[in-house]
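One chain follows as structure tokens, the form predicted on its own.
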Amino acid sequence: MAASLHAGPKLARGMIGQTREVIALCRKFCDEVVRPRALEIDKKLHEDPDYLDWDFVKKANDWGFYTMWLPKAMGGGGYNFSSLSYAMEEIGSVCLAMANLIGVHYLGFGTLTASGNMRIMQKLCRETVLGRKNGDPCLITLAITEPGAGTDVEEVDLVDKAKLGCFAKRVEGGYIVNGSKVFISNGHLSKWHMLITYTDLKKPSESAVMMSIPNGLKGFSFGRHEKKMGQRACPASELLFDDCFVPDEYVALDNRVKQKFSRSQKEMTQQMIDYVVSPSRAAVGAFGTGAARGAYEAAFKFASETVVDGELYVNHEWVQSWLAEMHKNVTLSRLVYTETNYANSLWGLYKDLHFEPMFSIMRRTPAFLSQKLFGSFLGKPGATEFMRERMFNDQSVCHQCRTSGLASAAKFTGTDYGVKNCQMALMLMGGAGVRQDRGAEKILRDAKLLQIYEGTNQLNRLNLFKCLIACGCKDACVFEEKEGGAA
């Protein structure tokens, strides 16, 4: 059955007027700040690809993107987290490097919440809440990707295999950690850094340490800036680890904490993953629809301002039915995205604060009231105990299973078709269809990122399998080693 029938008579009714408001403010954003901007930016950056694009962020820090999801009793707007997708869809429909830059805030803050450490949660709250109203963004990012190691680090039954590099020695008091990530979206601009790293290389999946990481540590700094043909806007950041020693404040989970659980360290550390990569592929879907729409909405302007044969581009039959093609497009993957945001609602990471009368306490409760009633308790260890009890033994299989798995069809479902639209608009508008100023090619290099990260397009499709189809047949095997090599 659909997650959208079950959730429907158990979701807060407030969430769709309050989804209704993040939309309405998204298209305000993006008509006074992203589309008056986007082309000059992506032509400034490829001119200087070191450039780092401080004001928008600022902006978009000033306009409240950046605490707008995060939970009100930790000072935060509040919102549901749905609606993040649908700001992304907005936004990615104009731009797609602008959405990333606040959507990859939230993707780093939802690993630490997948944590369940509710202290250090409050703590990187309160310095973004605090960085909001001071003029001084507080990002938060997430650390995972490694030379030897991009898709493989997101699945348990590849890390192993992975060439991973970044190793954590535990010592009194904390760890050491040397290596180095890379790819990391925003590292540049953020002041903390969700890293994900190994006590035991060759176990990595039952050894995986995370740990919040502030700018100015001492043995942690950047590396390069990648020069990139999409998303220009969006940093990919290389971090730097040397001797690096990060006490047992900063440490959000490590096994000490996960053999107190009742499934097996792989399996944790598959749950951990799926509560994170659930909704932010999700997320990733919404922004393939953006790009989707935006190459949609380019195309149409011009089929409805261009002359062909003396007669209206758009009156002609064959563009008629192209265009109708990459509408239907836009409304498939929507769907998707929407579907798994359902299905997150319900058994995923943001369960608790999406259901009557949870929400509606939340909402109705002001500000400083809620920080006021919940702010001392979220910061003692019961809070955390209790969290990672709801987290962690409340999810049977089965639901992370179908969470898991829609969140990777979203994924790939949405940004394909991004991709899809983005060739078929070129070729409707022909040799205008690749002029800088008619934005149609930077969506189509924008949206081919779209199908690496997060998982590639490849893996998430066996992802789908593995957590949705393969239980229909006892002899299938996902991601085992065949001969030759090939997984």
Contents of the next structure:
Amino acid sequence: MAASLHAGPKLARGMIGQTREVIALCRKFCDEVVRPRALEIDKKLHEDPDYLDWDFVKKANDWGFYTMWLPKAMGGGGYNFSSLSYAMEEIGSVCLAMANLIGVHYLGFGTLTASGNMRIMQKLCRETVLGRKNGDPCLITLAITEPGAGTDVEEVDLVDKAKLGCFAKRVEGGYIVNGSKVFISNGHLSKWHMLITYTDLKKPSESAVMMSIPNGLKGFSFGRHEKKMGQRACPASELLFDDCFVPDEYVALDNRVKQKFSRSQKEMTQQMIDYVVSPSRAAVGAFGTGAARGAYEAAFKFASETVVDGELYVNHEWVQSWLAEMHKNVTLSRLVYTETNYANSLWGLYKDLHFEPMFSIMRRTPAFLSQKLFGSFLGKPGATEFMRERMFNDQSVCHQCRTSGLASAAKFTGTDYGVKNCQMALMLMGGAGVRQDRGAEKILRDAKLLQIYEGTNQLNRLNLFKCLIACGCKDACVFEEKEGGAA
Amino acid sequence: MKGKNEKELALLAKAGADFASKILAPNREESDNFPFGPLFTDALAQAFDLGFFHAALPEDMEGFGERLSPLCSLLENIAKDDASLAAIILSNAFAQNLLLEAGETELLKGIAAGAENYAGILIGSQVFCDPSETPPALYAKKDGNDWLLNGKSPYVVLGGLAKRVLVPALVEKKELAFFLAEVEPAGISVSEPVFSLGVHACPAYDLEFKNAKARFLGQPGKAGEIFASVAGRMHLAAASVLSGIMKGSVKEALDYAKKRFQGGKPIIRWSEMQMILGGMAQKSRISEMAVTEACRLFDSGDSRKGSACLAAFLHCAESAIEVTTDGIQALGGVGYMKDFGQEKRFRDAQHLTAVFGILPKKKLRYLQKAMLGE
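Moving on from the form predicted on its own, kindly provide the form predicted together with its partner chain as a structure.
Okay, now the whole complex, with that chain kicking things off.
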């Protein structure tokens, strides 16, 4: 049964108005900030690949985009997490790089949330809220990909055979980290980095450690910016760790915690990964929907304004058919990420928060009261224990699989349609589409990355098989192919 | 450079491949940085010395005559490593063919003989932009014995690089005709290079004409026919560039898949990756076969040559988009980075497919011309 059928009747009505509010704000933001500068910044970054668009980050910070979806009890705006996907579609339809400059911050925060460590969550939220007030943005990233392992690190059945190099050694009072992480979106622009590394490189699936790394920590530094084809305003950074001592106060989750739960270390690592990627893949699906929509809108505008063979282009029957196909791609992509958000609301990272009466209580409680009532409790060990109990013990494997499988579907559906629509738009526009100043070609360059990050679409298809299909065959196994099937 | 037999054809193909792998490939990223970095003028000078820009000319102008096999072979072998130079040769060949089709053989002969460098032999044009499809905003008027051009010509490929440009204009604001104008000092303003999706080192420029002197080409009322005839055969040359891009993409993906590990073994050992690579290789091979067969039909004067050229182009264009999209995917994150060749091939294939005109309309035309005989 669809997650929407489960969730729909329970959903707080207030979410609808709140989501409308978010979309309206995003449209205003696009008109005033994103659209006027998207092409200019893209061009500037071709002239100067090391340029960092602090100006945009500060504007997004001033508009409240880095605190809107943080919990109200921690000083954030407390907006429902599903509305983040709509925001990403809205901004992504104009500029995917700038949507990423906002969205990745919540990937970092979501990763921290998946650790259940309320003390560090509260600390980072406070710094982010303070950063908004002071005009000094405090962004968070996720650092997991390594030079020799991309797809591997998102799947416990692969990671034990991966070529990993980033290693955490347990020492008195913390860990010493050595190695590097690559392709870290927003790395150079962020103040905190949620690092996933391992204490045993032969058994990483059983030895994952999550740490929060602040800028300036001794032994931690930034490497190069990657030279990307698109999404250039959003830097992909290399993070370097050289005998970097990370004290226990920055350790969000490690084996000492995981031993307290009934699932195995490996199962908990996968559960933690799924808690992160299930909402983030829905968001990337929303990025893809944004790309599909941006391309559709560019093509429709062109067809509405151009005369071809003596007739308005939009009145050619085949053009109408193409535009209908593109419109369908947008709609289907949106439906799948929306369905995934229902699953996340029911069984995933933000379960229960979107339903009555919880949503209304949280929404109607004034921010100062919310912080006063919950703030002092959240920093105490009991809050973390409660959160972890709820997260790691109260989610069934079945619900974990359903959420993760749907998230993969949202990711590869939205991003494949995103790229497809861009390609259709360029074919439809002919030579006019290839000029950067017309905007359509940038969407394609930006969109291609969506099929790669947050797990390649190939990995996501296999994850969907593992989560939603394999149970139908008792002999089915995933990621264990003997010799590639080829003769 | 005179090519009259298969041996010389093979030598030309090898010259193109060697040039691309030794001269173009090592500097591909830097060359592609244009217009934000320098143009690869040294490579252009060497290509001129090797006679690459003469390849589409008649034999008495040191070219390969009317056969398309030599040009296509050269383009395909260069495009494997860097489609920008192939696009320059193709654009120039298009303009040279327009002159020939317009009956301006002596004029072209003079240009070819008098060229002292690449700028001298190159002719800027809007390449596959069909002036009868979207009428130009450039107007021609008679001034004594001269013709003067006024208005704008957008996206003239090589327009700021070549000594001359060949553009369509409306005579008396109604009839189409082609004109050849010297860029300097003929009252032509050339924009900065237009920042575009792909083939960055094959730049295009927006031109503005103010009483610019120009030469009328061909006969009145024949511009549409001239364009259609040239576009008909040059589609095959364009297909060969796309085929070359696909070959390069397949090779780089295979090489990488053998070296990159995932789940403890090279990714080429996983059948999902094999399926991607197999699909890429299959589409590339069929494209190569389509180009070869269309060349054979064209060079032998077969009556089906027109439909073969367009069909080859349509197939190569659609395949190139798919192959280069998978070509990045096979490399994962690094495929998206400029350190590797795949992202450029992806952009180049998309760019060339779009800039050659509206692809679905070409499909309609194929049906009308080749199948319905309209």
